[in-house]
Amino acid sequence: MTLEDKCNKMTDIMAAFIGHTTVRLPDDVISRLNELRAAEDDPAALSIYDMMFENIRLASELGRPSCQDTGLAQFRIDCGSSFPLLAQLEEILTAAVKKATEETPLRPNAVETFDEINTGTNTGTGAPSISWNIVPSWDGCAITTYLAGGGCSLPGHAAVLMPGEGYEGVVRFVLDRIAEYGPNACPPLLVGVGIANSVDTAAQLSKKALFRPVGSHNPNEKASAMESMLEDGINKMGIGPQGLGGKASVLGVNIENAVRHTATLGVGVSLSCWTHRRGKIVFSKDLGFNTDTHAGFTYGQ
């Protein structure tokens, strides 16, 4: 097979799972989405789950997209030094999307700042969005896609507080956030969180979050602690399932950290909707793939 014919491989099995998760939720969202579902006994908020179920089985019956906001691309990718196509993954995603958006279809959302201009095709200068890990003596490359809606984007926020504010300080602001914004991002919501030196890299960290498994926690054990407080914290607000009430707001708390400067605290919300469209796909060298978001995601196998 010629280099390119990999390329036209692989662009057409992403191009593809894209589409596929634009339609399906992951595996993780709606098992969470049954849970919340099963503990909730408020009628609105019950009839507002029964919708959103009604939507998933109708989104997955007809092949259509489980949201109309069908969001912007962007992909973190941690890739293997070995990997065959490395040098070649920005023109495949973005040649993926471009394939995607015209055959799920997808909405075009990519508007050009300045010139104001639709491209038409969902890339554009810096789209799709990429975030890139390269792993040492490895030969695959792991994928994980997201569809960042315009709602669930609009309440992004970073900041740096005065170190004095403490934690105290970061729960403080992730509430004010979610209060000020939460009932308009479609909820239940996964939050995301970053916590460290600067406003860059709290922002990246908050959407790094947003790429974990719902359910997953922290390794460290404190800031696991606080998902569980943040967790709890935003339920008892009472906003609910599309911000009509209920016991539950979230699909989960996600925190990712690193270290700071002494006079520095830096912290970063980024969230996403209950149509959570994440997909994460690992591809060995000879592009042989599987992946653990969507059981049963087939191309071409």
Contents of the next structure:
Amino acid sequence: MTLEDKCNKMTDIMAAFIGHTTVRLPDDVISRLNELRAAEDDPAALSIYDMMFENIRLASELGRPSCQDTGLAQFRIDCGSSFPLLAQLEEILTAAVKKATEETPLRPNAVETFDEINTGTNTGTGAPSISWNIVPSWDGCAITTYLAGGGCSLPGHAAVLMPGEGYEGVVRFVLDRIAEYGPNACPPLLVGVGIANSVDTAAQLSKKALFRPVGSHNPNEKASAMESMLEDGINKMGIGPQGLGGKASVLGVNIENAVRHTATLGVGVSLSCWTHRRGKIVFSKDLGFNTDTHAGFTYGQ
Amino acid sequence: MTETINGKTIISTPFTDSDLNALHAGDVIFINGDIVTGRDDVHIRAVRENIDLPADLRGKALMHAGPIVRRSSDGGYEMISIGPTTSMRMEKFEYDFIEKTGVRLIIGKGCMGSRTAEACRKFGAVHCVLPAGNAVVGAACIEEINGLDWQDLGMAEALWSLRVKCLGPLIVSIDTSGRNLFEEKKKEYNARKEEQIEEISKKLETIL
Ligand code: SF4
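Beyond the form predicted alone, can we have the form predicted together with its partner chain?
To see the whole picture, the full complex is given below, headed by that same chain.
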């Protein structure tokens, strides 16, 4: 295969995979939604869960995007330093988003700022957004995809607290945001919290937290305990599906952390709606692939 | 007209005063008949630019939605996905919009504010929530696309006139008395938030 053929092949697979993730939610999200429905007893909340599961079924059956807001594509790449298409990846992902926009179809959501023109392709300046991590001595490449809806991107927030405000300040920061904006962001929500040094590092980590599976835990024992405490506490707020009340408010809470300056405590919150369109696909150097989020995805294999 | 079929309350267009006055915040309903989509740009054009709507909204429903529509092979349109968008973005315009167009049932996502609640009370209108993220079920409720106006606003912002069958569940969030379910719920959530902040902070002390 020539380099061009390889690029085309990877573009085709990625376009199909992005399309697939708009149609079918990841397995971990579906199984958590099942648990939340089973625990619910409020009749209005149950009628909402019923509609959600009918939508999940019908979207798969008809091959259509589960939500009309197909979001803006964000990628996290963990690329082996010797993956043969490392230098072409950005080009490949941009082409894949354009192709998926036409073929799935996805709603064109990308508006160039200042010019205020919809590009029509879901790509443009800085879009798709890509965060990179190079993995030394590996020839494969893992790509996590996420389609960020407008309604659930709106509540995102980051600030730098005084260290004296402590972790209690972090709890208040997160819960304030959820009480104010959560009901409109299509709960049950996945909550990503970043704790670090400055607004940018905390905000980035809060998004990275959304890329982690539902039900996974931070390797730090204390952070992991705080994830469970936040999850339990936010559920007890009783926001319910669509914010109209019910037993659960969230799919889960994921915290990602990094060092802070002695004089700062940065905190960021990113939310994802119940239609959490996250996917993970891992390529080998010859472009074989497997996915752990979407067991049913195949492409010419 | 309001009927109860298999335990479901179904209201058909044209909506009457008695259909709407019988609804209370928290009720779950379904609707049949004519709806029109309109979101940010439609509201800006109708209210700020004071341009008359090309479609008559009296007795029909307005849905805050930006659908995905595909051109079909016969030259018509096919609804691929439709679901509600955040209603709060229209709060600034909704009072004037209701007054100007005579629309009495609004479908959207999430809460609306006190000006819309005031318009609901004054003009006998209701706001309902259609659970969002369910755009394929939404599309399956669309029987027919029978109009497209203000196409220059783009696919998502244009005014689509649609015929729907059993669209729902719709949860009444503001009723004709102006009662606002989300405002009440938010107070509950905020009260519980304070309890939980205290609770979590106490637990954190034991591990940090
Ligand atoms: S918040 Fe999510 S589920 Fe709700 S409308 Fe937006 S993309 Fe769809």
